[in-house]
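The chain below stands alone and is given as structure tokens, in the form predicted on its own.
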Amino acid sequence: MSAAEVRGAEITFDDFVTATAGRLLRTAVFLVYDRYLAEDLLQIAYERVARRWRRLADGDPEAYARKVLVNLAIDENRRRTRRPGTPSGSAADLERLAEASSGAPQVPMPARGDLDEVLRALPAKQRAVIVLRYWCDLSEQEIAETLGISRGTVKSHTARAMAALRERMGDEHMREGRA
């Protein structure tokens, strides 16, 4: 079931979880770069959706779940900066998730140490904007609503993140060319 079919359809919470689990888990993995932490955050997000299901079922419960998930990921990133040395996984876990999810697109994973490392180095909000924009295909307005920021802030986060990605990816490729 696609996101559009979930939105506004009369479905049960169990149907909602089944329809959105793959998309939201992949989003969470990109946000925190740790498969197991992503699963934990998604579980918390689903718990919060379940508590508000009566109000959310008629609207867009996936948008609410995504907003909760992004906020949890940003909070977790702050906790990790206060606790350096916390182990984390890799976005390579996404390949296994894509294979396990029925109907999920097979996304080629970046080479280890390439895009994966560059995305991981971005500040949490910039990474969230990039993931929501290019992975979840949300509009600037939807991202602004999800993160609770203005469209202008979304644009500036996107511009800064893309500049950092271009710079770091260019540096990586230039170093490889010289070696």
Contents of the next structure:
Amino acid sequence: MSAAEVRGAEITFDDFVTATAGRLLRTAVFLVYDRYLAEDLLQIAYERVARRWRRLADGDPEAYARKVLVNLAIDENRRRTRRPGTPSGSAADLERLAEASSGAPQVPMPARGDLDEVLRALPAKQRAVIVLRYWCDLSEQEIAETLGISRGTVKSHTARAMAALRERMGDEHMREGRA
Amino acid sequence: MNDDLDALLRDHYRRAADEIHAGPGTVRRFQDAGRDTAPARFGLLRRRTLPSRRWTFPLLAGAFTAAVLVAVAVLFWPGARNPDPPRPLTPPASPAPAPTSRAPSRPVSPVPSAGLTTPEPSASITGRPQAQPSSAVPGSR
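Mind giving me the form predicted together with its partner chain, seeing as the form predicted on its own was just shown?
Let's see the whole complex now, leading with the same chain.
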């Protein structure tokens, strides 16, 4: 079921989850670069949608879920930036840290590479803007509404993120050229 | 360069998305989480449009507005705050009502005027000499 079909359709919450889980999980992974954390954040987003399901059902519940998810991811990224290397506090986080230290196989990241490294290094909001624009295909206005910021701020975040990407990618190309 | 970067990012996300899937277990986990959070809230959209639920809020809002308007009207109606001072009741009918010059607005208790007092008999009216004891001993002149 596409996003347009979900919007305005008479569906149950279970149908909504089935239809949107894949899309929203990918969005979450691109935002936090951690499959387990992405699932946790998406679960919280679905719980919030469930609480307001009657109000959201005839509107655009996916947009609301995405909004909650993106803002949770931004908060989580900020928290991790402030305290790098510390567990987030949930049992899942502790299990994840234990797995990492014991050398157990981790869930593979979707795409590892230079571009991923550059995207991961971006500040939380800049990364969110890039994900919403190039993965979710949202307009500037929709991004502004999702993040609760002005269109001008969206533009400036995009410009800064693109400048950082261009700089890093240009460096990579130059290094490749020298080699 | 900008278009190249746009295309690169879109392609990057599309390729990465192919490797991320929400399995049945994950989807069930999300569904269960939502159901546990708000078990009574699920259902079809039709349930929302029941007339009783649809009109509850407007009716409550209307009742509240009416109550506020009544309260404001009672409090701020002209003259509601400074009522007329209590006026004395008309004094009971008296045989010789004396004209009074007092302002009617002043709440005073009716003061008996001179005309209402017990008249003292004067000598000219009665014509009777007043008995004056000439001496303390009767018969002595």
